[in-house]
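A single chain, nothing else alongside it, follows as structure tokens in the form predicted on its own.
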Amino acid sequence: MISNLIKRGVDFTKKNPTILYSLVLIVAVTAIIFFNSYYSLRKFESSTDKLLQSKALLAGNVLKTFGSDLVDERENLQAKIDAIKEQDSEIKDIAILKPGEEGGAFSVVASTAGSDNVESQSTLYAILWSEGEAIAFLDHDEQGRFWNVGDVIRDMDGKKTGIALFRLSLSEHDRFVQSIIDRVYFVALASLVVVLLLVVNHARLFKYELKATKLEEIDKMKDDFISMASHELKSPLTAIRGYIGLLNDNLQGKPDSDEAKNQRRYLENMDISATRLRDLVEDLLEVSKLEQNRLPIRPEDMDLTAIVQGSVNEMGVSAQQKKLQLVNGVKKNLRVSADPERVKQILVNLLSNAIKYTPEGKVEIKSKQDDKFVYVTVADTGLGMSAENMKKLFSKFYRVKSEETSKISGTGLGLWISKEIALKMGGDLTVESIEGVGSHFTLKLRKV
């Protein structure tokens, strides 16, 4: 299973060779990060070292000091050294030794250790002795490292009269610094983990990430083969409708028979199924150009109140056939900073869906302003929606789906690309509405 792993994971790293470089980089850092901590904490010991060994000096001199005067005095002297073992736990062992007679064998004058482990260390003595200075080395034993530290006791005339010995254990200094040591281990150990876990889920990430890029290109091709088919699509539409309408001028001059009834009866058909399919062409072609940043959209200073009133004059027929109020009660000098063209173009659709979706009362079509914005409103005595309904409806392709809109034709991409004008402009568009009341449709657009 193991191999089997390392294998996905060799194959899939030569698929994708970038993903070396966060390899790479994730364990050059947590190298790195280990290194640095390892450094300091060796500088930090190597200070510690140091201080501790000034330390030992200066106690060995305070020996030195005070055992000038109780050399000779072994109850006082070894009082005097219990007493400096028992207040620092650091003190491993204090001894304080005199040269025989007639330069004989040191003999311990007072101890902390075994007077055995003491006198074994005769060529120390002997070193001290004769160089007649302070000496401090780092040694160790069984039970850790330790500074030693010797230096030859004086009397007042100068005179050596014996030695001082001291020894400062490193064991709770060593203790404590090997478990940073370890806690900088453990650390880097546990940052390895996270980042090869991080790398897993990286690869994840990327195997996403690809599949997110071709899933764009997918989605291009697709935009791509919308936009060449609905300009394929229309040419022959144009062609269709127009050997529609020949065929229907040839109709008028013939008598009013049953036979010319039912000609004129599919003409009407067909020219509904192929303007139906002409709008259908002309919002895929709309939708393509805006998906793709490619529609024209050129902003001007105009006047809304005229837009307006063309869209409802366009719009006006409609009305009459469902013997619907068609009123314009937008007020005058209504100055927007907008593309003409794309307005008239949001206010038709949405006059036409308020026809459309209104079966009897009336559309008004009314306005109001701010400091920065112009607000027109398209309101209806229509169906009306659902609040499910108008949380999608500006969605690509959706329609409100209930017994009364079934018969009526739409593409589901008026009010999206209405929308998506509304915003590339500066404005917005925005539904109110009630289920059976009617809706409110609100162009908001930028005060110039």
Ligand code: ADP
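Owing to the predicted nature of the structure, the values given are computational and were not obtained by experimental measurement. Residue numbers count along the first chain shown, from 1. Note that the rigid core is defined as the largest set of C-alphas that superpose within 1.5 Å between two forms. What changes on going to the form predicted together with adenosine-5'-diphosphate:
Core-superposed comparison between these two forms: the CA of D339 stays below a 2 Å shift. Put the two forms on the same core and the Cα of G329 is off by less than 2 Å between these two forms.
Core-superposed comparison between these two forms: CA of A239 displaced by less than 2 Å.
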Given for the second form:
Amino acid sequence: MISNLIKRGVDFTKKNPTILYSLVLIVAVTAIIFFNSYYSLRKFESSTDKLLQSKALLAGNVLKTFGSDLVDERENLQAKIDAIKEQDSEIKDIAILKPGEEGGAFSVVASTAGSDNVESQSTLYAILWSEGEAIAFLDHDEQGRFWNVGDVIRDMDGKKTGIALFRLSLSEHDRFVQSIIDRVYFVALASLVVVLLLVVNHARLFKYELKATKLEEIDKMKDDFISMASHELKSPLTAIRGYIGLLNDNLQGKPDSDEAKNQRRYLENMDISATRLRDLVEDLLEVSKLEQNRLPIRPEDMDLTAIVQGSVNEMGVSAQQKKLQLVNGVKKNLRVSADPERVKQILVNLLSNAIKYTPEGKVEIKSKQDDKFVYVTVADTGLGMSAENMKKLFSKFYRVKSEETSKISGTGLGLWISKEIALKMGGDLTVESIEGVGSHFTLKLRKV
Ligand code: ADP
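Please supply the corresponding structure for the form predicted together with adenosine-5'-diphosphate (the preceding block corresponds to the form predicted on its own).
Next comes the full complex, this chain leading.
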């Protein structure tokens, strides 16, 4: 069961190596925090212990100095010791001892209350007396740790007259160190929780990443499918439109009977539908090429004025059919750096939209320029649109929904394609419009 679990874990890690990053992060951060805290604390503790040892030895020194004068004056000595203990709360016990006659047992000359146990440490006195030097060692009782310090008292001639003993309590210091340890471990634990939260977040992001990669794959499959389907649809559509043309030619020579009239009407409807289908297929092909970066765009130093005139000529018939005034107010000798074929495609799209969505009035194309760009605006007196619609206008398949537009056919792809191409040429395509008044579409192109 456990081995099965491990195997599944290993398999999962192999499939998703980014999870290793999370594991390494948990282990590394936790280890760094704990080891760093542990070593810093140990260092701090040992250096403060040393500091306190020096303090204890210094205090022992002071004690022995005044002890040398007072070792025979029991009362004075007692008063001095009591005063010292009163002043320093870290000093626990003080005792001054004197050896008995002819090397007999040590007896207490003066001691603070609670130093009753001093007499039981006879081995310590013997060592101190024979070594003749100060000693300090760490010890502990039920109240905590303390430095045990002992030193020999000498008279003016250097003769040993007694010993001074005292204990420096470390409990306050230990309490302080413990509170730091608690705080450090708390911070380490809090950091661990933060790391865990980060890892959880990372796991969640990791899930999104997997989803995003999948979506990207699906998106690519969709683009490939649209590209393939559009290609496949293009040839039969060309054939259908060809046959419609042939049938139309055949009908031309026939007498104007009711049947022939009906047939002509059917063929006209068929031609309209086939043309719409062709437009959609062509737009879809352009979209997939743009999305896969396969649409060739070759900018060159081009004559914009000539391209505008060509586009206006091409759209002249449609404008006439709708009895719209088509005005070309673009200045002469405008040169830009762009792909002429693509600029014409955009202008034809803008003009055909302007004509399509303008029931009456005029469509005008004009230009202006600044230091870096030339701006060509296609202005109409048509349906216009609301600010809400303007925001979404350049999205794929977006069409303004109103009673008037529902009667006009279109794919909702033309403006998206035009804007993408304009951006790819280093320009832009923007719109300004007022509902019921008209629209201004402006193509921005880089100057030569
Ligand atoms: P299509 O015209 O094939 O629907 P487009 O992408 O060219 O697609 O245009 C998107 C939509 O923007 C149109 O459906 C129409 O609602 C709106 N539109 C475009 N040009 C104009 C215009 N000159 N005046 C009013 N609305 C327009």
